[in-house]
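Quick heads-up: it's one chain on its own, the form predicted alone, in structure tokens.
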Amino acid sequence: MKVSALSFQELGIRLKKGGIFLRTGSFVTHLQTSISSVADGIGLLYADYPLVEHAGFADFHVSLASPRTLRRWFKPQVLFLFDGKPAFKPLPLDQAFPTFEWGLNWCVSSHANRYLIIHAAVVERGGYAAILPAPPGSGKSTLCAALVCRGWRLLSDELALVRVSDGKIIPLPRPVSLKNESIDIIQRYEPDAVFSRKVSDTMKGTVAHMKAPSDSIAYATEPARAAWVIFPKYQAGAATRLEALPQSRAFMRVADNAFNYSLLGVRGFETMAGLIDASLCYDFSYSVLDEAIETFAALKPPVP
């Protein structure tokens, strides 16, 4: 059963009482909350995701709740709880749904060490994955959102999961996080895209999340082969430019963006080396999304 099978009222009741077991890619999350804005976000952006009935098991047990302090009467807040314990300092209640998204990213990046985890967007076409590692503010999510609105499959907006056993890229399609001007840019670029409401004054500025394409969710169990590692950089007025990057430099830059490279030790090195060996590596600068889409459409997979 999908989340969309529940009315908003039924979803709210389930979240408040026993919680729901929500499958996102390889993970099952047990989520419990009585905060209405979180229920609204789940109902809107996770409508196409399967619910696991009578699971009894979840990779992550999380809840979002308001701290029961005097502060709740004049500046209400939200806490993200993992296994019943706060994972972060409380944030303003208005940021409850973004807090759920950030918290779920933290759950995966902190605990899923059967994968080499890279801070990167990942999109797929024809079975080949393009990995886009980049720090915040580089235009990574904007480019990722535009690509999936033009037919690329979303594997992840934030976390590239490289399976240590065989180097395959494991999908984790969840809502795309956009910030500040990027929100309006993508809303103009794809007027039919579904967005959560904007939340302002967060630690990342104004944020909103774009619903993942239904096809990406439907194929969330199909891994992809790494083919390209592309470091995107948005620069206002910049010409569209794709420049080949030596694999040795790409290796070090991807390692800088990996969460658990050192923790995995030899397996981390071997997995990273395999990823880079299998990929063509580039720097990519852009300012016009249509030109960026054309450039990606012209990419050829590596010759085996």
Given for the second form:
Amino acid sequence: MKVSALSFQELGIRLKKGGIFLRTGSFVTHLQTSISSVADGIGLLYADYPLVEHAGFADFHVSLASPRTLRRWFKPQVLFLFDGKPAFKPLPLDQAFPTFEWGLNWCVSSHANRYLIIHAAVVERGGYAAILPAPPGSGKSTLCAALVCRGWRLLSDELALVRVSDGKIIPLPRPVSLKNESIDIIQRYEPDAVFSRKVSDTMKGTVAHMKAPSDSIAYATEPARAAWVIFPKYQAGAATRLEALPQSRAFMRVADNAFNYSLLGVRGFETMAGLIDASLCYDFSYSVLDEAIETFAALKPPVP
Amino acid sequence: MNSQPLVLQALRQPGSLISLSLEDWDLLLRQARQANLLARLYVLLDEHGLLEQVPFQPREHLEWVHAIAERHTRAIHWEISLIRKALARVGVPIILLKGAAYVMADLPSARGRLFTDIDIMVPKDRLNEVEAALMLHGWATTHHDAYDQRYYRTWMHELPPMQHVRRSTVIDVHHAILPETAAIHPDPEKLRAAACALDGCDDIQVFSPADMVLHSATHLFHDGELENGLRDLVDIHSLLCHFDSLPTFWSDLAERARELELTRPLFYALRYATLFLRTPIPVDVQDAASTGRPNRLTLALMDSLFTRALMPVHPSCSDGLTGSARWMLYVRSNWLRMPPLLLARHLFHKAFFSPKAE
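With the form predicted alone done, generate the form predicted together with its partner chain in the same format.
Below is the entire complex, every chain and molecule, led by the chain shown above.
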């Protein structure tokens, strides 16, 4: 059964009472909350995701709740609870849905050590995956959103999961997080895209989440093969330029963007080496999305 | 309260886990995670050759945390090599305590143990040199409030925790195992005299087997922060099982406890290890340790407190009295650390003068 099988009202009641078991990629999250903005966000952006009935087991037990302090009367807050324990400091209640998204990223990136986890967007076409690592301000999410609106499959907007055993990229398609001007840019670029309400004054500025394409969710269990590692850089007025990058440099830069590279020790190194070895590496600067899409369409997979 | 949390069943009889339903696994993982025993669970199942029989989803979680435990062990080795380098020129004998000692002495209790900091013990008259040498190598004191500094330096058995400015790792430098102000004074000289050198190192030592058990027991039953209480009891269980094969270990234990004024913590350690983990302890050792037994009333109270507070901090392991049990043991630990008047002064200062941590 999918989330969309429940009416908004039913969903709200379920979330409040026993919670729902939501499958995203290979993880099952047990989510419980009585905060309506979270229920709205789930109903809107997770409509196509499977609910696991009679699950019995969840990878992550999370809930979002308002701390029971006096503040709930004047400046209400939201807490992200991991199995009952706060994982972060409280945030303003208005940020409850983005907090759920950030919290779920934290759940995966701080636990799932069977994967080398890179802070990167990943998109796929024809079985080949492009990894877009994300130093802050690189415009990776904007590019990722544009690519998935033009037929690329979304594997993840935030966390590239590289399976340690075989180097395959494991999908984790979840809503794409956009901030500030990017929100309007993508709304203009793809007027049909479904967006959550804008939330302003977060630590990342104004944020909104774009719903992942239904196809990407439907194929969420199919891994992909790494083919390209591309460091995007959005620069106003810049010409579209794809420049080959030496693998040694790419290695260090991807390692800088990995959450658990050193934690995994030798296996981290080997997985990273395998990933870089299998990929063509590029620096990519752009300012016009259409040209960027054309450049990606022309990418040739590496010759084995 | 669930009369027997799954995590206890897991620690006593790992073999029985194979018949668990997915739902039970879900609960077991959550209890073990809160108790900081998830990586330990991996090790137990691995040692019994049972990992392959664990259903896929819970096994994933065990593998995930196993990677973290391996990383911790590597990090401890590295960190200790840096501490040795920093203190090489001071020429003081360093005794590793608790987790760091288990790792470096390669004891079974180190397997699957997660760490937050490294504890070492040095002679009190060398504290200044040690602190200066660590500062030269990048460790800085963490408690900047003048009162806190005085609290540690005048009354406690350790310097304020020192954190490395680049790696953020924390080291606790002790000169004794209990505060100066506590009612009992296990003599650090005696502990040092019995300490054993580690294979292949002449500059680091660990406590003798009996002292290691006694320190672990003292730490657990004098400390008010019991979030890791069950983990610490598992340490004791594992040490007892391991040292069981040493010829004089059992006969030394109770005698050594008397010598160090630690008969009470030893009594509790043996009592609760047997009660919760079914640790096999020779009857004559239990008899010898009963010199540390409190009167009947106190023991009944302690039983009701520790059977609650030593369980994982998880709703499935709590009842209506768990919160007050934890609170009472916290108060008790402060009571044991300081004489009443000093304690009152300390709490008064903390409540009204110390800057509030945000």
